[in-house]
Each structure stands twice: as C-alpha cells, then as structure tokens.
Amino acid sequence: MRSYMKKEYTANPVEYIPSNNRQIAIFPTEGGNIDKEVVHSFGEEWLKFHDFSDATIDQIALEYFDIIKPEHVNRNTYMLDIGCGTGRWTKWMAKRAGFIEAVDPSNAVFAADKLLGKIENVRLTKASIETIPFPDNSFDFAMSIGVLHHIPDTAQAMKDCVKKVKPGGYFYCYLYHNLETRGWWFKTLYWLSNLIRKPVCLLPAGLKRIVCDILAIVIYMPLVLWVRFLVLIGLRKIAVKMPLSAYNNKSFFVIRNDALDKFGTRLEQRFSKKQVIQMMEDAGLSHIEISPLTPFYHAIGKKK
C-alpha cells in the first residue's frame, strides 16, 4: 500500500470545525451550479438517516459496486468521494482503498464523521463540486453516487468531477434513469409519485419527514410486500418486474430513507443510457461500462 500523506488543500478553509472524531475543514459552497435549498435538505436528511449498519452497507454495496474491479480500487488507490453524504460508501471503500478524501457541501459531513468513527484513511471536507480544494489530475479514482442528478447542470458537474482524476484513472457514478426500459405501470407510478413530490418537498423539515414516513408505509410497503409474497410463492421472475422490486431485501429503515430521498428533494433529473454515455464521453472518459443490473444507471469510465 502506498503511504499517503494528506494532500495540501489548494485554498484556505474558511474554518475548521471539530467533530466527534476529526476536524472538518469548511470551504465556501458558493457557485452557479448548486441549489442551496437542495443541499440544505439533504444535509437534514442525512443527519437523521445516518445510522447505517455494516451489514446494510455491505448488502447494498453489492448492488452498486458490481462493476468495480481491483484494477479500479485497491490499496494503492487515492480516492475522492464527491457528495459523500453519510459516508456509507466511503466507509465501505475505506477497507479497499489507500486513502479517501470525502467531500460534501452539506452538514452531512458531521453525520459521516459519526459513521466513519476512528477510520484513519479518510479525511472529511465540506465543499461543493465547484470548490473541491484539491488539484486537478490528482486522484486515481473518483466517485459520485446519487448526487449529480440533484445538481442543476449535471453534465457540467460531471466534468468538474472528472477533472480531479488523473489521466488513466477512473470515474464512477450513479444517475437516475428515465425509465426508458420500463413498462407503462412503472412510468405511471413515477408520474403519480412526482405529483406528490412537488408539494411534499416544500414542507418544513420536520413535517416533511413525517409525511415521507407515511408515504413509505402507504406507497412503498404495499408494493414491497406484494413483491415479497410473489417471491415466497416461487414467482421470482414476475416479482422482479414489479415496481419497487429492488426493495424486496431492504429494511424498513432503508425504505424510509429512500422515501425521504425521493419525495423530499425539489430537484431531480433523470437520464437515458445514451445520455449517460454521452455525458461521460464529453467529460473526457472512455472505456465506459454501464452495469446491466439495478440500480440504473451506475457506470464507470477511464479518463483519457
């Protein structure tokens, strides 16, 4: 394993805030390509939903990181986690990478500090994609999971991420798909859920959490229980085609969290597979691989 010294920041932090396990450098989160209300909302969400067990992280990581190979991430990898949220994916990767710089523009960095505990090969920084305080072309691997579709200009945000990666390094991302491969029932369900999301996302934080918990019970759980029943009676092939089938093996904690994630944000963009590939190519990536499995679309590319 390469011995990593913490890289010097390319700018001076506004301040350092001591958290439970480490000091966190705070940088400005100004910029034209950021929605402050969305950032604030996610900060509140992750401060509430931060207590992910190792078993839960490991279970979900199998779905997200099925296309990650040792050549992408290993003990010689200097990594950047962009929009780290609670730090759950940072924690999973910390067992596999050399050193990780985990960055988020919201107060979720303080939730991540709690989840990461005394893990030593991670540094947390509060900064936005436009103010990431590290040199360009300095990381072996960068990832942004479930973040870029909540940014006004997703394509530009991806370019800002990829420029931090060394030539020959890798960038991994997960972006919401536009249901292009799904049937009419999926699209109808999304249309209805989007109608609900628009007023719910404007609610005060406390009330929003209550409403989203109710939605998890009355919308998510009936569909999830139906999927589980189909699996139980041996109709798995039918079950996997049902809406929300991905939650068949998920805990209610994860379902509540995802309901808040879905209905609580006011900015959500969705992309076709072709659009994902085009954005990655425009950002300077080649050898692009998009996983054929859920969640759609998670992909990796190599920087030219």
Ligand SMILES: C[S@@+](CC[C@H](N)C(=O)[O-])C[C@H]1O[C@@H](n2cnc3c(N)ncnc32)[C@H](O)[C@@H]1O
Second form
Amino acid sequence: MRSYMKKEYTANPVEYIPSNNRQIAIFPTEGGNIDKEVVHSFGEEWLKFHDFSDATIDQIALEYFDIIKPEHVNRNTYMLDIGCGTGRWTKWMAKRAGFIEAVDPSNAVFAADKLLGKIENVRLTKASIETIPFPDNSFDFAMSIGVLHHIPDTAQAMKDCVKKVKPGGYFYCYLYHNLETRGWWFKTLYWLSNLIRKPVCLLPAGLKRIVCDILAIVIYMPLVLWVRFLVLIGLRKIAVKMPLSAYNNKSFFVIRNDALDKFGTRLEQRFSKKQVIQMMEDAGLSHIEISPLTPFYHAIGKKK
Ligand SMILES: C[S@@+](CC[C@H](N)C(=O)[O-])C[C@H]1O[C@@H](n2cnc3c(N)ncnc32)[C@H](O)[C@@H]1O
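Cool, the form predicted on its own is there; where's the form predicted together with this ligand?
Up next: the whole complex, starting with the chain shown before.
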C-alpha cells in the first residue's frame, strides 16, 4: 500500500503539448531569478544529448546518490526533480520512489519524455523554480542536480526549492565546488578552461556543439587517457589526483556531453563547502550531510 498523495497543479497551465508518451503542461517561466539564455541553451543541449543508456545512468548514479538511503527515498516517496533536464536521474529514481514530479523550464522536457518512455510514476512539467505549480510543503523529497549554480541567485533558488518540501522531508542538491581542496594545476586548468568558455558559450547552438566536441577530443581526452594509463600501470593513487580523473571509466558520449555542459553555459557559479552548508541552513535545512566523494559537492539536508 503506497502512502503518498499526488498533488494537483496550483495554477492553470498556459497549454498542454502532446509529446511522444505524455501530455506536457506548460507554465510561464517568468520571474527575476532565471537566466533565459542559459535555459534556452540547455534545451538545445539536451534535445541532442538524451540517449543515456541505463548502464550509463546506473554507473553515474552510484556517484551522485551515494548518500541517499531508503529513509530518504522509497516507494512511499512523493518526489520533485527540479531542473530535470533529460530526466536521467528522474528515470533512476522512478525505480525507487513512489511518484515523481519532474520540472524543467527548457525544451529538455521533450527529451525527458523520450528517455522516460512509458514509465508511469512520473509527470513532466515545463516550469521554472519560481513557477513550480505545486503547493508549498508538499514533497517528501526534492532534488536539484547541477541546476542551482546556473541561476543568478543560487541561495534564493535553494530557498524556493526547499519551500516545496514537507517539514521532515529531504532536499538533495549537487552544486559545483570552487576547487578549494584542489592543487594549483587544477586551479590553473580551471582558469584556462574559463577563458575558453567565455567565447564558446556565446556561439550559436550547432557551432557550439562542434567546438565542444573538438574540446572533448583535445582537452578532455588527453587528460583522461593519461589517467587511464596511470591506472593501467598500477598508479591508481596518483591517477585519482589528476584533473578529470572522474572520467576514467566514463564513455566518450558522457565526456562530449560534459564538455558541452562545461564550455557551453554562460552562467556557472562555484561554492565552498562552507557556503553550501550556509545556503542549506539558510533555506531551513538541518542534519546536513555532504558527501566526501566526487562529484563535489553533493549534499542532503532535512527540512526543519
Ligand atoms: C546541467 S542541467 C542538469 C539537468 C539534470 N538535473 C541532470 O543532472 O541531468 C541544468 C538544468 O537546469 C535547468 N534550469 C536552469 N535554470 C532553471 C530554473 N530557473 N528553474 C529550473 N530549472 C532551471 C536547465 O533547463 C537544465 O535542464
């Protein structure tokens, strides 16, 4: 017997658009705390990169969800995925949660519809954090993975997410770290990659994809192959300290997608562990746990 209660929309959608597998309700994405260029660019990105295999999703999910336990997500969980993109994590969670409301303001919702196929315990909604059409204090669990650092006021966006969670429910997020624990070579590489990102993110979609594919080959692959070589000759301990070591076991598809994600996005912000904890506390969370493992930082907290 499942105990969650699916909520009705709190406002009328502007329209419903039929996609391959479901009707998608469209809500306005106005509001001050959104970068519409970034959202548009993600829509284009995800419409091209949504063919994640279950094996790829399972492999990366192990890293993102190492701190998620059955007390956080189980078959009784009514869940919200904020900024769901292709719905890859919605898909993974759908096997574990009761029902998932997945929202994204971009056209990625149509890619998510394809990836999610006929999965029944998911509803897709086109809306932004400021227009999430569900009542406050509704969800047992909400997550926002790789989203809040692409929003102008990250701390405010986190508060807007957490207000949808019931008291006693959980909020999980992944936010880019500011490399505070990394050595000078990481910081130099980041500085260089930022120099490249600034012009690349302004390119038109098609050209941006081509340039990012080239960057995946000339920047990511040499570093990844170096890491793989170190692992092969038994120097794993040194390999894991190298930049991009997280891609050691990732496919070229994932590397291309991440290159587009990293170099193709206009707005990205980075945070220290202390700042992540502070934002989570200010949003009304307690029992905050930050994973000691990559990707940094992914964290969960309980709503007071
Ligand atoms: C890097 S993608 C992450 C997608 C997905 N969570 C994942 O990890 O695969 C960032 C997503 O955040 C969405 N996004 C950007 N601004 C947003 C906002 N104000 N409200 C909700 N989602 C937003 C984008 O449309 C995009 O799909």
